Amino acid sequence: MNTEIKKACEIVRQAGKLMDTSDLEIEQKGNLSNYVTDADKAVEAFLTERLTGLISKSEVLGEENHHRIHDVSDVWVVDPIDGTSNFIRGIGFSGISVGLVKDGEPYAGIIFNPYRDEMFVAEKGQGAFLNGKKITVSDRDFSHSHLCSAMCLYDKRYAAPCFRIIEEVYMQSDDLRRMGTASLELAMVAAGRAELYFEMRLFPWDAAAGFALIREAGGVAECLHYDSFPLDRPFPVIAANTPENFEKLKEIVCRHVPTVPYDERITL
């Protein structure tokens, strides 16, 4: 991998050590389910200050501060902790997600799950890797599959769709994962663990990374009614270890969600 990538993960376990649950400040955003901590914040400025020195020109589209994208080729999308819900209740399934965007589409992922000591990397055309070692999607089919997904927290109108989509897919697959992390969900799919993913709504910061890690490993990642990666909005996402297992799941999600869902844009 190229020493800007390499550099980056030395910076998002760095990063990691931030997180820290004493004396935690905890605030709610938007809704009731959606929380933000200083522990966030704290991991998100420290990337920010680090990340765009790697790059030049390089910008950073955090989820905490949604800094201006200007006419730059090179984004680093940042989660600074993803699953803040399980870091607040101490699960110990919550992680670190650094997306690299490069003319708008993810070129390469970095996920750290601190408490697993788990680093899952990935850059275009160099393959997907766990601590250093290469990993693969698997080869499971439809009814073998483990399917990860949610049902819309943080906009529960398109709740029962979801609903539809989770138990048309559990009834002709093996079972299902809600985990409250969406990129170590993405993470496990490139890693052989799970073989199905969909979401009705997730961010850039929430899926880049992700997306460049299936990729790598060999699976399908996308953006529903969307061609590119979008940065401006929330989006659906559907992944799967094998293109057969991708159609299908496609072909029941797109019969249960509309056409365009919402057009809501981030405001940056």
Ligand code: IPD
Second form
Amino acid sequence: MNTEIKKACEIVRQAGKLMDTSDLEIEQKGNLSNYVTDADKAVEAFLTERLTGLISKSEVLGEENHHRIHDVSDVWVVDPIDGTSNFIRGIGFSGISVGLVKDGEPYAGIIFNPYRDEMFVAEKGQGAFLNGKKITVSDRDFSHSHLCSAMCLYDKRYAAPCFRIIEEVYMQSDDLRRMGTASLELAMVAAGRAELYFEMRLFPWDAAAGFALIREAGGVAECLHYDSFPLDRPFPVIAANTPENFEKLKEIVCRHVPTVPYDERITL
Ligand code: IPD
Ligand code: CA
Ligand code: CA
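Form predicted alone done, so how does the form predicted together with the ligand look?
Let us now look at the entire complex, which starts with that chain.
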């Protein structure tokens, strides 16, 4: 594994210490169910300063601050606390997600769950690891799969097709999980703890690290209806442990979501 990625893991681990729930200041962001805390902001500020020092000319695209991206090839894509709602409620399933997107494609991913001290890391061509041990996707077929999904929490206009997709997959698979932290759920697919993943509307910071992990763990992860990984907008995401399961999930999702049903841009 590249030295910069190893150093980035240490920086992410240190940032985990800032995930402190005592005296939390909680603000609502635009939408009823969307929150940000002072801890989200502190983690992002810490990571922005440290990560940009690791690779010259690299920049950060972060959820809370959307640092402007010039035409650079290395972009750290940062979700300072993924699963903020779980974090506020003390559920113990939230994490820090840091993807490194190189020339427009997810190249490396670091996802840290401080509650379980689980550090997931992957780098292109080097494999995927959990606390230093190699991980691979499971070989379960569709009927024995667990689906991780959600119902488009921050834009409930799209909740109905999500429920229809979930119902259709649920009837043909083993079970469903709605755990509230997209990046850790993608990491679960990489680690063989779940097999299928669908979300209608993820942002680059939710998905970049998870894509690198799943691909290096032998699975498939794609932005539906996009050939590459957009850094300027939200997109639907499908992922699976095997190409067969991916195609089956994609067929179901595409019937309900034939095109991206929104046209939004991240405001920098
Ligand atoms: C959210 C969580 C949630 C997922 C949403 C994400 P946040 O991120 O990962 O599980 O369903 O799509 O936006 O707001 O907690 O960083
Ligand atoms: Ca997130
Ligand atoms: Ca977040």
